Structure formats: structure tokens, C-alpha cells
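One chain follows as C-alpha cells, the form predicted on its own.
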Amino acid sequence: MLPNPIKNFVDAFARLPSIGPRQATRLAFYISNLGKAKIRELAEAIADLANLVTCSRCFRAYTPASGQDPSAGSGQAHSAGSGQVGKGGLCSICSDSTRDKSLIAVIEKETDLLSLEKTRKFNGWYLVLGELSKLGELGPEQKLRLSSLKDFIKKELSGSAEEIIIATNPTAYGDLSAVTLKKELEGNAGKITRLGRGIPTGGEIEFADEDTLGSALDRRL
């Protein structure tokens, strides 16, 4: 019943998160009537997407300097990202020398960067371990990327960052996933904290304020 543009599209948009099919096929039509140039600026920005690669240090997603081959960082394409130049296969937080790289934020969702930059009260880098399970247990992904850090902090740091702060979501899911990586990362840093209460149980980094958010570090246990 659908024409195959439509369901092609269905079929593509109805995997993302919060879509669904139903939602993807109304953003199908409201998309199909906005004309043909719309359209092409649509698909350009999504194509663009494409030229995203992957921090080899913390996995975020940048966009390389101009003259870098994208594969200079890890060579995989990423779905979101600062927009932010990097070099060297760093993104531009992990190439600025004036960030204090003894302290490391431990987050799930490069959202969740985005908004504890925001704050401009966090001046470390960071490790972006990718959406974590509910069961508080770490994926083959989350385990390289730790893996990673750990290596990192043994060459750069003399095998001890001074604070790694694990920021997941003040939530039943997130306290367990906290347990998890405070294991995995004890003896490699002076102390391990997590962000303060100042965002509420249940609430999420992504969506707190700037205020609360630098609450929550300036709190942090």
C-alpha cells in the first residue's frame, strides 16, 4: 500500500531510537511534501554524516582537520558528534594540551559530554563508553574502550590518573553500571567519585540544566 520511497524509509528510520514505525512513517509524508529541495538539503546533512570519525582516545565523533584522511582516527563513521575540529586522530578535546589529562569523566552518551561542557567547570577529558545495559554489565565495546583508557593511564599517566569521575545517570541502571566500572577502573586513578546529587534519582545528564549539571560536579563523592 505504501509507495517503496515511503517504505524504504519506514523500514530505515523506524530502527532509530524514540522512532518507531508509526512516527517514521508520518516523518516519511511530512518529509515527501516539503519538495525536492528540502529534500536534497535533508539527505546532504545526513550523507554529512558520513565524514564523522571516531576519537581513537575517548570514541567520540569529530570532524578531521582539513587535509586529514578520516581514517587517521579509528576509521569508523559515527552518528553524532560536536562538529568540533580535531588532528592526529584526537578530537579537539583530546588534542588540547591546556586540558588537565590526570582527570578522566567516564560517560555513556557523547550527549552527555556535550552537556557537562556546557557547565565550563570540567577541564579533563573524557571516555564515552557507549549506551550501557541495564543489567549494570559492560559489552565486548565497553570492555576495549576500558581497556583503552587503562592503557593510556599506564603509558601517559605513570599508571594513575588523578580522578576519574564515572558520570553515568543517577538511575537504578546507572548506579548499577557505576558499581561495574568502579571495579574495572579501581587502582588506576588516586580516587573514583561520581557526579553529586544535584541531578535528581532518575534523571538524566542529558537533560539537565547547565547549573544543575555544575552542581553535580562541583558535588561530586
Contents of the next structure:
2 protein chains.
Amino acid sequence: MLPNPIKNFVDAFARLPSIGPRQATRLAFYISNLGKAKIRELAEAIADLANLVTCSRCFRAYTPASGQDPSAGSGQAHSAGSGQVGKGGLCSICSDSTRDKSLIAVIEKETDLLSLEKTRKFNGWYLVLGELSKLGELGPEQKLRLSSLKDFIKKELSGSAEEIIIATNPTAYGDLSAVTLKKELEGNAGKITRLGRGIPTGGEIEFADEDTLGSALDRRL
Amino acid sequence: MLPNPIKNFVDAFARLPSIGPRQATRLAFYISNLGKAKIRELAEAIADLANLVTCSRCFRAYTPASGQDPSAGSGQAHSAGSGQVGKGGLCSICSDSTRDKSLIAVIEKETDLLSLEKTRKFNGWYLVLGELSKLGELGPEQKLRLSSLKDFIKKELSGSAEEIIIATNPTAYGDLSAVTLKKELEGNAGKITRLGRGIPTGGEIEFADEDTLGSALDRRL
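Since we've got the form predicted on its own here, give me the form predicted in complex with another copy of the chain too.
All chains and molecules follow, beginning with the one already shown.
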């Protein structure tokens, strides 16, 4: 019943997180009605994501600045033929000498990095792990990134960072991951901390659950 | 802060229905981590939507079958250079001679057509209007499609269809659109109807709102 291009689109996009077959079908028909020029624009916006490279230190995606020397980082910018997004040099955060290299936030997603940067209260750098399994287990890529962090700490920070903030979500799953990560990183930092919990700004005490309110009491200042 | 390819993706995709800037940002990073091959696959799935043509009678998108004679329809298959999805001949429903040409369902979206087809209870054809404004006003493209329908009724059905079903959603907005459409189509069919309202299969009387329950009483059989 579905025309082939619609079917292929639904197959490909329904696999993306938070897009199901229904939304994918609606999108497919919507996009098909936008006209050739808009369709091309959307296709190119996706294709361009392949131009991002991964920072060799923090593993976040970035576009190498045209004026930037790729050999500045420990890695080398190259487009990998293996179908992987290329490994790059250092991103703007990791190559910023005013950033405190001894303060590291371990995060799951690049969007978490953006949120933390918006606070303008963090002057360290990030290790982007990628989303952790719901059971708090580490995948092979995540283990690789953690050993890359430990190597950095050994070589550049004489074996111990000042502080590692395990910035996983304050959820049951995030707590589980935090336990795993803490075990994995023990001995690599003076302090291993997590983000504070409490009532969010704008929230009301009356409606806070007892766990949140307990945390708010513990962390009062 | 956002790398350019991510920013461009978010700009383009956040404009699509039911995708906001947050989901677009999460998708951008997720897709960028899929690797070059998967990224190309997604880009091609979008680009291929431009290969769909619009049925010259019902205006739904379809892929012209390779063996089909495009001159069979009143239109001519051609890829328009104007940036528009090409106008085609007749789709599989409109060229199906066992379908009742005198029974027409006016629908908003192609996904509504799919749902109605799944019932296997409708043997007429559809006029796909495109989503109507929340105020029930008709856009220029929608006026064009309605006059195309009226032309068809005049030429092929000697001025009057047997029945036109106005299959807009049973919501306040859908009701408003139905009023507009009914006014627009008056005199072109023996009957102008809407889909029945009542308690959905699996629903419970206890939880049905009084409007739904009232409709269920009216339409009992």
C-alpha cells in the first residue's frame, strides 16, 4: 500500500530514538509534499553530519575550523574509510588553555554538555561516554573512552585529576551507571562527585517527592 | 557552541511537524554517531521522497510503476523543474476500475487514507486535501484540489456524485473544517456525510465523555 520511497523512509527513520513508525510515516508524507528543493535541503542537512569529526580527547563531535592545525591534537584528522565518523584533533574546549584540565565531567550525551556549558559555571572539560545501557553496563566503546581518560590522567595529570564529576541523570538508571563509573574511575581523582539534587528553581516544596526534598535538606547552604 | 552541521540539521528538522528543537538536537548528535554509511542511508531515504509523483485525480503521492503508461491519466508524468514534486498520472486506487467513482472520501492526510484502506470497507476513492488550517480556512492549493474534484464530478459523474464523505477528524478543528467543506461541496453529491462517532472498540461506557456517548446513542443500530 505504501509507495516504496515512503516505506524506505519509514524503515530508516522509525529506528531513530523517539521516532516511531507512526511519526515516521507522517513525516514521510509531510516531507514528500515539501517539493524537490526542500527535500534536497533536508537530505543535505543529514549528509553533512558525516563531516563532523570526534575530538580525540573528549570524544565530542565538532567541525574542524578551517584555520586549525589538525596536528595540534594527539590524533590526526582524517576521513576514515571504515564508515566511521573521522577521529579528529582537539575540539575548541579541549584546546582551550584557560580550561582546567584537572576537572573532568563524565557525561552521557553531547546535549548534556551543552546544558552544562550554558550555566557558565564549569571551567573543566568533558568526557562524552555515549548513552549507557539501562543496566549501567559499559559497552566496548565506553570502556575505550574511559581508558583514554585514565591515560590522560596518568600522562598529563601525574596520575590523579583534582575532581571527576560523574554527571549522569539523577534517575534510577543514572544512579546505577554512576556506581559503575565510580568503581571504574576510583584512584584516578582526588574527589569523585555527582551533581547536586534538590528542588528545581520554580518548583514547589509541597509537590516535591520525599527523595528530592531529602536531598534538598542534605545539600542546603 | 553547536558545530555547524548540527546547527543546520536542527534548523531544518525543527521546522517539521512534531519535531521541536530539542528532539532535533538529540537526533542530530545521535545520527552523527551512526557512521558515514548509515548517515548516507538516511540522507538517501529523504532524497528519494522527491521521486514520488502526485496522482492527478486524488493528489496522493505514489511511485509510478515502471510498466505503467503515464498517459493513462489525465495528467502527464514529468519531473517538474520548478522544485515541485512532479504531477503524475493516476495512482493505483484511481486507476482501479473496480472502485466506485461516485463515492468520494475527502481526507486531510495520506495517513488517513491508509487507515481507511485498512478497514477494507471503503470501495470509493479519496481526495487528499492536505492539512487544513485550524480555523477551517482553505488554502489556495486546497481550493485547487476541490475545484479539480468538482470538475471530475461535472465531467465524469454528470454533475453529481452519489456520496461525498467528509472524513475530517471528530475534533473541534475537524468539525470547523467539515462545515467549510460541506458549504464548498454542496450541490455536488446526493449525500454529504461524515464518519460516525461513538465509543471506540475496547472503550468503556463509564469513561466515555457525554458528547461521544450522545453520538453513540444517535447512531445505534
